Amino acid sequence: MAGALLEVDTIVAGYGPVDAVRGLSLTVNEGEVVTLIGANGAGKTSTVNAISGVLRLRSGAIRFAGERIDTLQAHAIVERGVAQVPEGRRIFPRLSVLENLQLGAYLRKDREIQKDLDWIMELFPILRERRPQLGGTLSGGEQQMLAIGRALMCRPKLLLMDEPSMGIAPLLAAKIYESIRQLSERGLTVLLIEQNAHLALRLANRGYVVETGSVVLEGPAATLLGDPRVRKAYLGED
């Protein structure tokens, strides 16, 4: 593995008077898949939103490729190579599949946009079939593929994925996780937020367990998968 691409250093962030993230630290090395697991309300989404510039920090620091980014606007963070696949997908329902994908490249000025469109439609063949169809008419799993494709269109160095299996049939969730594995094999760095700890830890290199806005456990994914505390709290095993 190469060195640290993302460094999150004791960040605090929240909404109104409430701190959703409380002194959380994590590191993602270049080429890794790292997962954050935890229950609803643990602070996982707030952490991702802080990294992407949607949620401002109250204290702490976030560095990407050695540069501090927590003072930047969200679009500037995207320009530096950080893309988010948000919880709930948030595709544009009244735009076509093709238009949704093209919007992902809105910051690009190079001539390889069509090449990347073709690659994404190879990764998710259903999107080629649905190309003229409105995004809002797709199934949940198809919308998730579209959201991933839209994020990939900006050619990120780091992909932030928030609950990609949520509300999706198991078969489609498996296909989406297979696509994440393929992206990792191509060298893309991924920070994966998941409630489905079993899926996430089987794919990831390392993991962090988050409770009430703080990291309470971390380590290699295989180690966490076998940890009795994780198995009891997140895998439903005694």
Contents of the next structure:
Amino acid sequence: MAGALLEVDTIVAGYGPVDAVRGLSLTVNEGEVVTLIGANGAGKTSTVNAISGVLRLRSGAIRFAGERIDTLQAHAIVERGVAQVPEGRRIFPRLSVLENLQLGAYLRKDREIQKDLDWIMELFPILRERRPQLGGTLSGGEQQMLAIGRALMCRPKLLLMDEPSMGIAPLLAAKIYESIRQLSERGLTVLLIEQNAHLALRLANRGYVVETGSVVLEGPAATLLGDPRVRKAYLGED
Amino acid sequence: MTNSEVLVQQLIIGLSNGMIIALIALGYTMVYGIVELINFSHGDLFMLGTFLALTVVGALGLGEPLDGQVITWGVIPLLIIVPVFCAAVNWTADRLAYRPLRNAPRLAPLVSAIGVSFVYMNIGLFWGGLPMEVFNMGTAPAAPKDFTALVSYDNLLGDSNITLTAKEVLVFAVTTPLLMALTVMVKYTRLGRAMRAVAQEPTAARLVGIHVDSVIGVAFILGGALAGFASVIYALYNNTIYFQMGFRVGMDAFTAAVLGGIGSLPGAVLGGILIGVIRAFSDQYIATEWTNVVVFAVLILALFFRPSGLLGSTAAEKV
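Switch over from the form predicted alone to the form predicted in complex with its partner chain, please.
And the full complex, kicking off with our chain again.
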């Protein structure tokens, strides 16, 4: 497929005896924002963890820029340009904000790390203010910005975001979504996992609806927003 | 000797032993901080280091010093060979015994570590039976071995009642730079930052591209090397080694790590020094047979008031 940056091909993966993901397929083209929506436990997080190499596949394949990545270790996948903003943010609690950001650039050896640090602190000015503070002392919304900033520090070609609005005040969530829009305008490709279908579908180009580990509905975001099944199940309308 | 002279003397002895305990405690705390494994074989690794040191002394034919002069050229090869050996052994134990159990319940690698401890102890017993002159031709493998006095007993303070020998100087000359180097490494280098990241949030560490298994391997290498340095200076300071000494010294070091706050590097050093000094004072002012009681009573009291140790992290973290 021309322009496909990420291809997830009928993958099966899970923890213990249960398969959380059962034959899920999706594609993300270069420059797109694609969202994966679904209820809690639908297999969304397992899908991004499989893409990042943190969860091994039982079958299926994942290709990034044409190359099989499902057999690679997590660090090798980051090296190829896939970064993840994990669910629950997972920032390093006893490292400073600055150190958290520097660790995002762990695999980089170029000389533009400082430039990117400045850029991220422009994107999220609160991080500049909180630079010497320990990550664990930030509020939930600030931690989310830090997690996004850390992921951006590796200069990803594809950014996986797992529920960036979870547990965050609506005003801050809107701010974070605005920053995702800005990043997308700069050409970053994004795969966005959300329970908040409304937020996600208004931002994304395309969307997939996931139920019990596989895709039940897919299409342009605008179409999904108008689909009565989506409106009923995920937007809380009758 | 006046009272204050006795006090200073015991302080010198306590600090010297404490610095050695601190080096071993760092190996416990570093591994625990990063994989939450209490590496029970660490004390016995230290014991193997002393046996290698004595073997090297025998093989190189290093003898007693002449005219009270320190044979530095005898100490230097020990300070290179033994840490490298202990680092390699510790890394190998992780690779073969602990790494395959990384995702197993926590009790599994713990029991493995106890097993590795017995393996090391029996290697020590076998080693002491080798037909070498330094091991009395292997006639009594289990008996304590005299460690050749490479460093002079002469008092550097001349006629003073307080004794300060080149041995104490050696202990501080080896431990202080090591502790400073470790601090700088952990605080300011890319590898040090990666170690702290893996210790705090291993999944996120993988997601930023850190090869977690290699970083854990580095922790075992560093901890092993520190135990190796401790082996050499302990043997040169105390001049007796035996195959079961790893248990007692390891227990002191483990206690030091817990007292200071397991997982905390400054905590391990503080704990080590405290245990060393408490031991010396208890030997002097109470009675040697009460020393273990005193040490563990202090530990229990300290944990009663500060359950995560003196410098352990108590702050609640937002998740």
